[in-house]
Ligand SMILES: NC(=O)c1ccc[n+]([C@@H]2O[C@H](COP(=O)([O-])OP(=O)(O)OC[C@H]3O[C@@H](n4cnc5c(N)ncnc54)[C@H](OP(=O)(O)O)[C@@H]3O)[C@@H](O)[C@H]2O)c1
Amino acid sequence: MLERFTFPDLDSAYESFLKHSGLEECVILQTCNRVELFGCTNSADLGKIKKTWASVAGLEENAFKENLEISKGTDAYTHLLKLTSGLDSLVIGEEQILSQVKESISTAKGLKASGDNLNTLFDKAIKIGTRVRQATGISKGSLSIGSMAVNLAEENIDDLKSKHILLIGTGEAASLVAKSLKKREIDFLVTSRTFERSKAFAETAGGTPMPFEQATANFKSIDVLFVATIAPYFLVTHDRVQEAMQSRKDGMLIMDLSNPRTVDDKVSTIDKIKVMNLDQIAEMVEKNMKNRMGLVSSAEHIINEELPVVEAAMKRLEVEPIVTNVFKEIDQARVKELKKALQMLGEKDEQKIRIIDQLTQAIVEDIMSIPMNNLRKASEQGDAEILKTVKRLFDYKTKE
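The form predicted together with this ligand - chain by itself:
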């Protein structure tokens, strides 16, 4: 399902959202667990956003019916803070999401899709996420998806170390499995479509490389199979596993970390075959999470403390263009009147001109700084009325 909502080409997705969705700024975050769109606009039109999403991802519009969650304002800020702190991850406290958020905002910045609002929000969220992790240590004890899978294999098979293990995949998820096997000094074979890639993986992550066709066509000597690829079809089919089982007495444990799955569901109907996938890993994650509930509540405590700071910073952004504009207009009037006065005086003395110039600047700043600072404060406190009044008083027009 998640796959259907994914944007196959980020550049063109950004281009379409900026052109057609009515969003003034946007950031896309897509990982193997989520596809999220962060947007900023004065007048959100959900219909337009969904239409753009559907056309970029090649979806029919009713696909959104039960699969879309929408958060606005403070709820959206809270969500992003939980993301960067690792509280919304399958494995609580995992580090990867923080890098993925950093990567998303840097891509959006590069494409000029994000502006002052989302840049400020993401910048704050990344800092707070880092602070939460440092202050609570939530990332330290967190088990990776790979070690969860290996733990689960250990729970389901006797003496894992003595078994023949094959790892299909050489990407990020596979390297987490490899890291965990290596840490326990467990030998394994590793395969990927290109043998060169398997060899390079084995050199850095461990394992013995094996050619892909040889490995996938011959499961009969394998006791435990870890699969972590993004293959868009079943790599482990019913026929291949059944054939392998004909010449062996023992069962086989298959751990599919892939999402979407790359082990055919029918494989689990074969006698002595046990297939486990991300759902079972998620159950284990829940157990792990219960033990870490104390850390989660400390992390939430920091997030709740930081939330008003984020809200204030975001609200300040609403008022800043008005403040800048008011100062700019007043300064233009000051410069115009100053020129007139200097002409009337026929003043040529540079030092005197500088003094008069500084005098007019000081008067403007003295008069304007108190009301403008009060405006900033009122805006931080969410006083929308005062913003409207100031806009009317100074004849300030926004793109509504």
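Starting from the form predicted together with this ligand shown above, please give the structure in the form predicted alone.
Just this one chain is shown here; partners and other molecules are left out.
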């Protein structure tokens, strides 16, 4: 389901959303557990957003009917804070989501898809998420799906280091398995449907690349098999495994981390084969969560403390264009009148001109700083009436 909603070409997706959805800013976050779009606009048109998403991902618009979750304003801020703090992940406190959020905003900035609003929101969310993790220790000793799978393998296989291990997949879940194996200094083979992808994966995540057909044909020499792909069909079939087992005496452990499963359920009926999947890992996740519930409460407390600060910062952004515009117009008037006065005085002395210029600047700042700061405070407190009044007073037009 997630794969259907995923954007295969991020550059093209950003271009389409900014061009057709009515969003003025956007950030795309997609991982093996989520596909999310953060957007900013004066007038949200959900129909346009869904139509653009459907067009980019190659979906029918009715695909969103039961699969779209929408958060606005404070709810959206809270969601992002929980994400960066590790509270909205399968494994509580896992660290990968924080780096994924950082990567998402970095990509959006690079493509000029995000602006002041989303840059401010993501910057604060990343800082708060980091603070939550440091203050609560919620990430300390936390396990990724990959490390949990390797832990289970170690519990079920004696001396894992001495075994022949194959990893099928080169995506996010596979990288977590590779990272965990590499950390334990365990050698492994890695393969995927294209050998080039396997080689690229091995260069960054570790392992020895092997062509897919060669790897699957050599199941008879594999002791532990990790399968972590998004293939919509069985990669590990009953016939292939049964054939491999005919020429070996010992058993094989198969860890299926794919969703949907890519190991045929019938494989578990073969003698000396043990298959473990996400259900077993979910049990470990549940234990992990129970152990961390006290830390979750502490994390939520910090988020609740920081949320008003985030809200104030976002509301203040609404008034900054007005403040900037007012100061700009007043300064233009100041410079215009200063030139007139200097011409009337016939003043040519550079030092005196600089002193007079600084004097006029100081007078303008003294007069305007208090009302503008009060305007900022009013915006932080959500006082929409003062904003409307100031817009009328200074004839400020919001950009459409």
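This is a predicted model, so every value here is computed, not measured. Positions refer to the first chain, counted from 1. The term rigid core refers to the most C-alpha atoms you can superpose between the two forms while keeping them within 1.5 Å.
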query	finding
Is_shifted Phe219 between the two forms (CA, 2 Å cut-off, rigid core)	yes
